[in-house]
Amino acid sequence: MFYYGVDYYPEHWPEERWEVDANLMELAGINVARLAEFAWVKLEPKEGYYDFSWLDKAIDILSKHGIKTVLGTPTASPPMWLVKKYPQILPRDKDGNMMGPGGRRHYCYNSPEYRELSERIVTAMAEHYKDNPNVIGWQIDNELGCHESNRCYCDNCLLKFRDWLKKKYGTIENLNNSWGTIFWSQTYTDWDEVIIPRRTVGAHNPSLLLDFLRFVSDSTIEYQNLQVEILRRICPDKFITHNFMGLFGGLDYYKLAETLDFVSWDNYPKFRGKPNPARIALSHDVMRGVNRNRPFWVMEEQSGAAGWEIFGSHPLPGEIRLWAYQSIAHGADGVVYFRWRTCRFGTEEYWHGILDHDGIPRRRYEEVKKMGEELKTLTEIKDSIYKAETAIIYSYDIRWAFEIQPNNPDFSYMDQLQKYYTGLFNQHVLVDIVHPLADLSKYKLVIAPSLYLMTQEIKENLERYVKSGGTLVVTLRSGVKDWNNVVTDKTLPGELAELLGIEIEEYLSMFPDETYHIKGVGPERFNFKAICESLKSKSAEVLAFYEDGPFAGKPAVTINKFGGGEAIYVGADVDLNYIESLLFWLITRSRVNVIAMGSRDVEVTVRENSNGTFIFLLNHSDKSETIRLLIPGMIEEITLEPKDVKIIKR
């Protein structure tokens, strides 16, 4: 069964309503929804006081019209009596100063009055649905680390900061040698002078800094898995998820995916400015990714214009339906849309849902109808697996290093990823997001940006994938560090230099106006910005030098045999024409099927499973677009209307 629904809120709206809605849901197809992750407050009136009775009319309503229900465990928004009571609770910032309530996510993820409280909230939930079968799953929370609610600077933090460092490094010699701490005459004598990073004059120690971010990110995977415990035992029938947030960098998402049964996520795609067909298109990639490449959820698909004081633009006609079908095209077998209805009071007053504020269905809504009545025919697709020759390594430790030394202030790491990511989606190449210890076997090619932190591990699983045979593309700024976020004392690539045939002479950090040039052995020039190396080889050949700039006649870009394999290093941040220009050749020598050709507005993706072949194409433009299907067996072209999608099976 595929999952079509959208994110109800009935403590919203005059019960007299809902019997309304459900009609209104049934007849756009809707057979799932997300209840009660706000609503604390109207499940626990007062403390250890619980009141269900709303909620199970509201799902006994929804039931009747074949709608199945999602139940969010409602601890993101801490109740006022709870807060007026338990004051303790509350996050503090940098400064020091406690942030309080009046808007959502206002708790600190280590206080045990908390816990307790969501705990004994989860249980009682639990206890109470466990056996009604048109409850089929529960969301914990909503959104963990949103506003950066996961960074809380208080003594609880700070006690628990100092527990998970000594489990990680046993000794203070050890955590003194590790971060190194006798710079600024920072070494640490005990347990007890060790800091949280709290606003100081100054930086702070960046190995300290990266430890941090990775406790606050295990801090809130340990409060996650607090009632993922008390689902599975009270519960162990029905699915448990979390609705991620894309590419959002403040939790380490492999790692709070693994008590989970599937991933699912928020996806807003017209939520800050024009959409970015293929921006979502990695979204979805990342998700598939930490789901370890299994099918996951979206749990708040777009339905209506984005915003909180201000509004965005509305979806245009065709978006929402090729909106939802681009998450299927990418792995989802659910797609829930946020939200129901646009709701008339609160900060919220201006996200809009599928029905706006008076309740009247209107083009959004038939919209939704109409997809509604085609999934109806498509639920075949369902556990299908998405297939992809080439895959990106991606690390959360790695982002975080570069969220504090960024290095240059015009280079991201993000940017690197989304660059080499749209260059192989403008050219129809299916691409999965990896971690940098997943098996990369079965890819033909694998692009690793700015490894910046490096293990023995990382460099081992590296090195065997290229021996037998893999292509690989690495990208400035790798092997800088060590896992402690300190630098390596080997010439640069450091640990990386025999697998990429290299080494790295000088390095350099441009200002904003400065641009400069690549050339490679064809007429075509390139830009390159921000940060470049001057390479030089070892064992590599060159394939592209710098034209002018500081290292005019210097090897820029290098690629080295390394057992059956090929290991590419490219040392300058480059501009996309550059990386589809270098890609399109890899892929050609590495045997990477392009699964089609033509208009880069068309987007086609596959998905597979023993019910056959699902082939996915979707017009993200304006007017009518040909594409050229190079799927064996299937040669053709194809014609799509503005904003339209096909799917072919075979």
Given for the second form:
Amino acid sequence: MFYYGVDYYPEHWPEERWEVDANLMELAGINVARLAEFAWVKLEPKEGYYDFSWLDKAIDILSKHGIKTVLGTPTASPPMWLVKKYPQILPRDKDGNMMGPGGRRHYCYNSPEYRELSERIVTAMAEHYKDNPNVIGWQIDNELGCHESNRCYCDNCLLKFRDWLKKKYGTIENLNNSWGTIFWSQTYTDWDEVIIPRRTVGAHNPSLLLDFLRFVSDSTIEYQNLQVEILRRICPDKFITHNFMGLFGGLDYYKLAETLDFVSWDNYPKFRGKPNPARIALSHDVMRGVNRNRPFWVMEEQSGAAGWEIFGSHPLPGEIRLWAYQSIAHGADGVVYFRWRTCRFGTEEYWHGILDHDGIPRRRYEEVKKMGEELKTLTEIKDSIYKAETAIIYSYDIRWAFEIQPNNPDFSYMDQLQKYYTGLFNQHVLVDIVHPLADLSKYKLVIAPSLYLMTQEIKENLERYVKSGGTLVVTLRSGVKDWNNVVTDKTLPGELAELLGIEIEEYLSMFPDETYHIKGVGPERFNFKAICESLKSKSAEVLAFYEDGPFAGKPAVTINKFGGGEAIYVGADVDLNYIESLLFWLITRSRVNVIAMGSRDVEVTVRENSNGTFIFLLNHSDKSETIRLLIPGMIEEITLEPKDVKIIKR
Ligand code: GAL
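With the form predicted on its own already on screen, would you show the form predicted in complex with beta-D-galactopyranose (GAL)?
Full assembly next; the chain just shown is listed first.
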């Protein structure tokens, strides 16, 4: 069954309205609703006193209209009675100040009291709903780590951080050596001297900072898994998911996904600024990637103008449907809209849903309904797999290392990732996002943006791939540090020198207004900014030279034969134009299938299962656009109306 749903908050509306809502949902083809993820105070109004009657009733009314329920565990918003009785659960900021209640997520993930209180409410809910056939699954908490809420600096986190380090390093000497604490006399003589990075004079040791972020991530995952364990035990027949946040970097999503049945995520294309189709596509692909390339859900799909204090623009006609289909096109097997009806009170009064405050169905409802009708004929898409021949390597550890030391104010790891992704997206090439240790053998082309931290295993994984015929692109600031965030004593690119066949003679950070050029074989010159590296070829051939700037005349981009494959190195933060032309050349060279040609505003993706091959065409433009499909047996030109979607089955 393909799930098509809404996030519904019956606790925000009078009971008499529930039946009206459920009926309207049914008419729109809705078959699932997510409920209760912020309703703790209504489920446990007093400590140890539970009231599920209202929720039972809401689930029951929905079920009579053919709508199943996904229940959120309500731990993202600890109620006021709880905070009053257990103020020690509140998180502390970098200055050690307590963060008060008033918003949401005001808890320390490591608090033993909060963990116990969470276990109690989750157990009570699980026991109550384990035999309810209308509850099909669970969502743990809500957006773990959101608002940087997992970065807590309380004493309890300090003690747990020390334990975490003890497990990792064994001895204090090993920690000292791994972090280089001799610098500024930071050497620890005992574990009880080890700090967490509260606000200090100057800046902390980068190795400590990286381990702290890993600890924060592990603590969050441990907190989630306490709930997973309870739900698995009591409700083995129901699925467990959590709503991730796309490109959010506050925890290691690969690890967070490990214990879940599948990943779901919250997709808001028009949140800050105009929607960027390539960015939304990348977010979907990251989510599918952390979900080990299996189908995922969108648990919150935008259906109205986003906003808290100020509000943005409503989705234009066709956009709700377009974004929902884009989710499916990238591998979603469930799409749930946030939210059914715009709330009249509270922080999110201006975060609009399908219905407005007055509850009257209008244009946005009609669009959701239209799609609901279409989906009834598309059930066979479920469980189909996204077919990509290229991959981009994405690492949370590396992202954190760059967060700690961006190297240059205008340089960004995520920007590198986005630019190379866009280079492929614009040329209608499908991409998987993968972990640095993923099996790369099925890909014809792999891009590894700025592999700043390096391990022996990653090096071997990349070498194995290229040796057996793969094409690999590695970009600047790679191989610079070890996994402890300490700079290598080898000549850069460190461990990757042999694979890439180069040495980096010098690297340089540029001022914000500085832009220079590189030039390849053709007449065109391309911009680069922020950081550049002067390369010296050992065994590699030069693909582009610096035309001007501090390294004029030196190699900037190289290609090296290694075993049966080739490794390309890009030593500067080059612009998208260069990336596109380099990738165009490599796509052809490594025989990657380009699935379409023509308008760049039309996105094309492919999903496959035993029912067939499904080709999605999505026109992101507000003009009609034409595209030429290049799929074997399907070489044809197709025109799409503004914001329209077509799905072709073969
Ligand atoms: C999501 C969150 C929802 C709601 C929405 C709008 O990030 O999960 O609970 O807050 O944003 O702000």
